Structures are given as structure tokens and as C-alpha cells.
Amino acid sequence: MLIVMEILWAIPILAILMSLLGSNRVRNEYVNLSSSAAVFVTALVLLVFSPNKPQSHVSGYILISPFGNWVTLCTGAVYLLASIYSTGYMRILNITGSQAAKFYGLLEGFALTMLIVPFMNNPGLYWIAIDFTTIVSAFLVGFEREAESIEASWKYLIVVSSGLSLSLLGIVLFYWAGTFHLGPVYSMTWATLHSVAGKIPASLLLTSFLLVLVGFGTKAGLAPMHTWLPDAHSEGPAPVSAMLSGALLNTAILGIVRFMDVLDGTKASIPAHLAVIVLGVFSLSIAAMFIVRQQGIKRLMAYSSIEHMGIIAIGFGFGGVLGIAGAMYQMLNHSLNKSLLFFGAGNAMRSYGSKEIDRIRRVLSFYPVTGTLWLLGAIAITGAPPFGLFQSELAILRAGIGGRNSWAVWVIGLLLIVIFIGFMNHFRSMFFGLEPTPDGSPTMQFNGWLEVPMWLSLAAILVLGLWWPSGMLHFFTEAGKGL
């Protein structure tokens, strides 16, 4: 499996080198497509054939675990979908030559950084890998070089870097706490911290965890540290928005969950789980308020991402087999579903020439195929059956019923109803509003590159909603034992 992981990293590295060595757009398109397809297949192989228990390699610096492999699969799936869509999107923008080479090189670099993160067994190295994802993706957010996108890129860098500084302080405190029992110098891995956590004062453990939670919660887009996310997701190119929402946020959630797992079995575990649930509920509350009154189409999708990161955090906060299974299933379903929505939003923005919801009207009349795919994706993202998010959200709600934090179940249910009404009301106006399109009828025609990834995403979330493989619950159960 270590060799498979090395292949997983080698694929985008080779693609980056090939992108930088030539400026032929078509060549770079197919290099990127080949890279993303190979990454997805390799991630799938890693998930299917890896042992059920975590295994460390390279003197304990590398960790191959079911949970990490699951996050890797989410990244690989979104990378493949975004690469297909990028081919058509870059042609619409008429990006050629060195600019196209830079875009594809950055996209491959962004994928590489996210593929490294889940395998870091040292929390310090995990922090460094997360920081690299920020640096590379910031260039992609500001790629179109408009005033709004450059501002969003700088805001992203400043806010996330501030949050990551707090998480670094939390990691230092974790290490310092371990020195009282392991000596001044020791190999800090997730397993080492877990083994010594029971001997550390609960107040010190909880303080360290709260710093980590706020820091990596900033990167994950949990409220109230979410302020960078609506700008970055709305101003970056559509395939980049899909990568940010569908893949990047999962890598930050992974760090929170692993630190929470370190505290399990200690006196700090109960307040730590409560803190994660409270942040998750607050994220849903913020998302509900902003979704109802939203005016920008991609900002609407961004606040939906905040909602779903909150749901994922709540699932892990509830814990147990159902909580972990629901949260992990939510990660994959959200990755696929949000990619579909951002692709639809990108198509609508380019065809109508606007990011404003009020300027997008009668979508089905002008684009029956793309419009239908986008509308079905909108229904699915609200957690409606028969799509995958219905299954995962139902599992999370069931995990909370009768538990210590069952109050959250009722709050979540109410907020999900508000979000459903608000979200679908925007799509009602864009699809079924009778008023004429403000700027006249759109005439842009979409090529297959822009529609194929939407079909793939929709098919996947439909299958995941109707069919849960028999071995999936067993996998989630085993993954929960070694996060």
C-alpha cells in the first residue's frame, strides 16, 4: 500500500512537470485529464485493498488508514470531475498558451497537496501540508485577476493563515503536554498522543483541542470562522470552487476529527464533542440566515458548503457507529453534489453573463439538459430523497437521538427545513419565474465537457442514495476505530 500511495503522489507531480514544460492547451488538457483519472483509480485501489486497521510507515511519518483513504477518494473524485469540467470551461474563457499551462499546473499542484494531507502521521507535518493547500489554492482563487477575485484571494490567505496560527499553537501545547510523560523529545504521532492523553490534565487537553478546533475549523469553513469561504468560493473559477468545496474542506475536517479521537477516553472528551457539535449547529444557523436572503448564485453554493461542513462536524461530534458512518458518507455525497452545483452555477454565470440570482431566469427554457441536471442537484443538496445526502443526514440524526446532545437533533431538523425552503425558493425564481430575463435571452451553447461531469455527479449521488453497499457499514465501523 505504501507503493500505491507513492504512485498516487507521483501522478500529479509528473503532470505538473509536463504542464510546465509545454504551453500547448490541448496537450495540457489531456495531461490533466489523464492525471485526474489515474489519481481516482489509484485512490479507489488504496481504499479497497488497504487493511482495515491503520498502518504507519517510513519511521512513523506516514499513516495509511481507512479514514484517510476515504478522504483521499473524495479528493480524487472531485479532481476528476473538475478536470473534465475545466477542459470545457477554459475553452469558454479562451484561456490558451502559458496561462492555460499555469492553470492546469496549479490545479494539479492543488490536488497533490490535498492528496498528501491524509497520510501525515505527525500533526506538525499535517499542519504544514494543510498550509501548502492554502498557498496553492490562493493562486487559483485569484486566477481570473479581477479585482473581486484578487481581494477574495488575499482575504482567504489572511483569515485562514490566522486560523492556522491558532491551530499551530494548539499542536505545540499538545506536544508540550506529552513531554511531562514522554520526555523532552519524542515522536509525536496521532497514536502517541492518544496513548498519553489520559495522563494529561483535562484542562490542558481541552485548551489545546479548542485552539486546534478554531484553527482547522477556520480552514473547514465552520462558523463563525467562515468569513473567507463565501468570497473565495464565489470568485474563483467554477472548477476551482468545486475543488475548494468538495475536496479541500474535508482535509481540514480530518484534522479536527483526529485530534478529537486523541481525546476520546479522557475527561476532556465530552466537552470536546460538545464544542464540535455547537460549532456545527452554529454553522447551520449562519448558513440558514444567509441562504434565505442570498443574491449571488455562487455565494449561495458557498453558504450551502458551510451548512454541510456543520452537518459533518455534528455527525463526528455525536460519534458512535451511526454518527461516524453518516459523517463519512456525508463527506463523499457532499463532494459529488457540490461539484454538480458549482458546475451548473458556472454554466449559468457564463451564459447569462451575471453572478446575480435576479438576472438568471427561465433556465429550463433555454438549457433543458443542463438546467434539469442543475435543478436535480439543488434538490439533492437540501437532503431530499432519493439522493445520497438524505441517507447520510438521516444516519446523523439517528445517531443523535437519545444521546447526550439530543437537543441538537431538533435544532438541526428545524434549520434543515428553513434551508430547504430558502434554497429551493431561489431555484424556483431562476427556473420557473415568469418575468423576462433582464439582459435578453442567453445564446451560449454548452459543449459535452461542461455537461458530462454533471451527469456523472448526478448518477453517483443517485446510486449512493438508492444503494448502500453491504460492506459499507462494516467499513465505516472499522474506520471509526482508527481515525
The other form holds:
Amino acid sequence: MLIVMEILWAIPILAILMSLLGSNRVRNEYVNLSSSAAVFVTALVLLVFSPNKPQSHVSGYILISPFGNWVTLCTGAVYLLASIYSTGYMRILNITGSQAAKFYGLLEGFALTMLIVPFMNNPGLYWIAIDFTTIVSAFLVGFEREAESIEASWKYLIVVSSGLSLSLLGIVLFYWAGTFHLGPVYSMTWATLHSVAGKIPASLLLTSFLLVLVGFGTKAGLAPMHTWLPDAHSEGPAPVSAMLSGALLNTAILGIVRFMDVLDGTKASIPAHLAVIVLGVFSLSIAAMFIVRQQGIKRLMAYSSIEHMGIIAIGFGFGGVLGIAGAMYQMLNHSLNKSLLFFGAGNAMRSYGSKEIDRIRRVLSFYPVTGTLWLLGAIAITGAPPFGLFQSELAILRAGIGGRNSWAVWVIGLLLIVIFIGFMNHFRSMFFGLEPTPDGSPTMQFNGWLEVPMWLSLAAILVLGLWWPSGMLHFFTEAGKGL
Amino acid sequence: MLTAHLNSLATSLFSFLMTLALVLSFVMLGSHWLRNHVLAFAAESWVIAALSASVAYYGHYKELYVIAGLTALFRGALLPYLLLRLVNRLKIDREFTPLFRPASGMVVGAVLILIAFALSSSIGDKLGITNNITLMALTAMFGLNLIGFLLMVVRSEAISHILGLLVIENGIFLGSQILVPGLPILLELVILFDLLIIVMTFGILVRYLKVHAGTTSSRDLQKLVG
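What does the same protein look like in the form predicted in complex with its partner chain, given that the last one was the form predicted on its own?
Below, the chain from earlier opens the complete complex, with every other chain and molecule after it.
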């Protein structure tokens, strides 16, 4: 399977090299499209044909595990959708020549860094890979070079880097505590840390876990470290927002989950799970408050990402077969659904020429097709049936009932209702509000590149909501045994 | 364990270097001139390089000589050079809108060091550590981290934020030299490289900020809220 992973990395590298070679726009578009399609297929192959047990390669530096492969598949899916959408989006922005080459090169680079992250078996190298995703994506956020987007990208870089420095501190502390039992030099992998965790005093374990949680939680957008997220998601170009939200956040959650797994079986495990659940619930409440009063359309989507990361964190915090299965399922559903919403928001923003919800009115009468797709996506993102997120959120809630932290289930249920009402109210005013649009009717027509990815993601979340094959539950069960 | 069998000369040398690093972070707290910050950071990096070299000598970790050399080169010379160039290009000499006066900043810094010491002693108790060098390394690591965050919180210039982050990283690096000198060398090399890229990225973004947003102070960057 190592060879498949190498192919997975080689594809975007090749694409980056090709984007460096020339600035022919159409060629760069097709290079990026083929790169993303190939990445998606390879990720699928990796997921289907990998053995059920995690396996390490290259003297313990590489870890191929079902959980990592699942995150990779989410990344691959979003990269493919975002690439199709980018083709249309860059055309309506009229970005050509070297600017387009730069954009596609960065997009491929961003995908590459996210494809490296899940395979890092050394927590330190995982940290560095996460850091590289930040660097590349900061340039994508600031791509449009407006005052707001540069401000957002600056904030993103400074908040996330300082957060991540805390997780480095946590990793160093953990490794140091391990030297008392394994000698001054030992290989730093998830497995060795797990093997030594039982011998380290619980309070030190918990200290390093909390540092790691705050650090990677910053990157994953868990409140109260989420402050960079709404800015970065709202100011980057729409396909970049989709990649940030749908793919990047999952890769950061992976680190938290693996560290939580390291603590499994120790005394620190229960408080660690509780800490993750508390952060998750707090993220949900922050998201609920800001969704209800939101004015910017892309910021609305961004707060919904914070909500979903909260739910995923809670799922892993509940643990158990159902909790982990629900959280992993939620990752994929979130990736697909959030891409759909950001594409819809990008379309609306371009046609109405505004990011303000107040200025987007009567979408259905101007854009019956994309409007319907977007509206269905919005219904799906709030967790309504029959879409995928309903299934996964239900699974997570069921995992919590009767467990140690069942209080959280009631809070989540309440907050989900608030979020549903708040979210739908904004869509009601945009779709069925009767007042005329302030700036006249929008005239822009969408090309197929902007619509096809919306169809694709809607179809996927509908299928995932209606059909949960028995093999999938088996896969999640096996994946949960070795994260 | 490195710290288990050290002679008294090595012990004094290590404590001297760690104290020096902490004192240099107070130089940063106490001055509002950005050039002084960069120079203090450079000096602190040289102190850490010297610490790496002495750990390499007394602990027989040969690869730490490489790390010492690279620390001096990257953190002690290249990063300060890039930062000074940035300060000159942006024509920002000093921090204009600090939250505290220098003296109050230093008092807060001293309180943070005390907190770091209390934290380290409590960890030391848990692990049954009586060795002073280990406790001091923990204190310096946490202390520099806290001071780095303090610098980021009370200053508003973009360059001060970068420097705050670098002080945090210096703290972690200093601590890991004493606590885990056996940390895989690959990791240390990549972290050094990563830091260089981060600073270059910051440099580019700060210049964009100046051009497109017209300011590099976080007090004026108030467009994105809610």
C-alpha cells in the first residue's frame, strides 16, 4: 500500500511542477482537474484495498491506517469538487496567465500538504505537516489581495502558528516524560507514546494533552480558539473556503483524536474525553449565537463549520463504536455538504456582487437551478433528513445517551434546533423574502463548471443519507480499533 | 538522563545560559524599539546555540553540534537579518501603542516567571525530580512561552507579533535541548527549516498588509468582526 500512498503524493507534485512550467490558463486548468481526479481515485483505492490494521512503513515514519485513509478520502473528494468549481470561478473572476498558474499551483500545493498529514506516524512530523498546510493556505486566503483578505490571512497565520506552538510544547513534554521509562533516545511515534503513557503520571499526561488539544483545536477551529476561522473562510476565494472547511479542519481533528487514543487506558483518558466534549459543546454554542445574528453569507457558512467541528469532536469524545463511526461519517458528510454550500455562496456572492445576506434576495426566481441546489444543501447542513448529516448526527447523539457524558446530548439537541432555526431564517429571507433586491436584479449567468460540483455533492450527501451499507459499519468498527 | 551526571562546572554553565536567555526576553519586554527586539532575539538565539553546544559536549550528543551551528546560523543570523530588513523597509522604528509601559510589562513578566516556576516545581514533584537543572529548564521553557504570549498580547505591531512567536519557539527549543537532547535530529532540523519558511511568509504578508491595508498594526485591522 506504500506505493499507492507514494502515487497519491506524486500526483500533486507533478501537477505543481507543470503549473510552474507555463502560464497557459486552459492547460493549467486541465492539469489541476486531472490531478484532483487522480488523487480522488487513488485515495479511494487506498481506502478500499488497505488492510484493516494500521501499518507502519519506512522505519516507522509512515503510518497507513483506516482512519488516516478516511481523512485522505475526505480531502480527495473536496479537492476534486473544489477543482471543478475553481475552473469556473477563476474564469468569471477573469484570472488568467501567471496569476492563474499561481492559483492552481498553490491549490495543488495545499492539497499535497493535506495529503501528507494523515500518514505521519511521528507526532512531531505531523505537527510540521500541519504547519505547512497553514503556510500554503495563508497565501490562498490572501489571493485576492484586498485589504480584508490580507488581514484575514495575517490573522490566520498568527493565530494558528501561536496555537500550534502550544501543541509542540505538549508533544515535547510528553516525549520528555517518556524518557524516564524508555531511555533518553527513543523513536517518537503514536504507538510508542501509547505504550509509555500508562507509566507517566496522569496529571502530566493531561497537561500535555490539553496543550495539544488547544494547539490542534486552534487549527480545527474549535471555540474559543476559532477566531481566525470566520475571517479566513469568508475572505478567501470560494473554492479555497471549501478546501479550508471541508478538508483542512478534518486533518487537524485527526491529531486530537490520535492523541486522545494515545491516552486510552490511562487515568487521564476520562478527563481528556471530557475536555474534548466541553470544547465541542462550547463550539456549538458559539456557532449558534453567531449564526442567529450573522450578516455575511460566507461567515454564516464559516460558523456552521465551527458547529460541525464541535459535533465531530463530541462524537470522538463520546467514543465507542457508534461515536467514532458517527464522527467519521460526519467528517465525510461535512466535507461534501460544506463544499456545496460554499459553492452556492460563491455563486450568490458573484452574481449579487455582495457578501451581505441583506443584499441577496429572491434567489429562486433569478437562479432556479443553483438556487434549489443551494437551498437543499442548506437544509442538509442543519442536519435535517434525508441527508447524510442527519444520519451521522443521530449516530453521535445515540452514542452519548446513557454514557458518562449524557448531559451533552441534551445541550447539543437544543443547540442544533437553535442553529436550524437561525440558519433557515437566513435562507428564508434570501429565497422567499419579498422585498426587492437593493441593487436591481442580478444578470450574471453561471457556466457549467459552477453547477456540476453542486450536483455531485448533493447527490453524494443524498446517497449517504439514504443508504448506509453494512460494509461501512464494519469499516468504522475496525477503524475505531486503531486510530 | 543528561542532567543526572553533570559536574559543577557544567551545572553552572547551563544555569548561566538559561538565565541569560530569560534576561534577554526581559530586554524585549522593556524596550519599545523594534531594532532592540530583533537584536535581543538574535542574542537569545546565540545563547541557545551555546547551550546546544555545551549539551553536545557534556552529554556526548555529537549531532547537537550540528544543531548548535544551524541554530546560530538560522536563528542567530538569518532570521534577525530578515527581520531587520523588514523593520527598515516598513520604516517602523518603535511600538507606538503598547498596552503597558515598559516597567509594568516587566513586572507582569516577572509574575509570569514565578508562575512558570510554580508549574515546573509541581511537575517536578509529580515525577520525583530533585535535579535543579531540569527544574530550571522547565521554568525557562514555560517562562519564555508565557513571555512570548505576553509580547503578542500587549503589542500591536505585526513585527512584534512575529517576535513574540519566535520567543515562544525559542523557549520550546531551549527546553528541549536540556530535557530531551535525544529528540530525533530529523525533527529538530525540520523545525528549524519550518521556522525559516514561517518567518519568510510573515515577511511577505506584512509587506502586503502595508500595501493593501495601509497599516501593520493590529489596532487598525478592525475590518473583520462578527
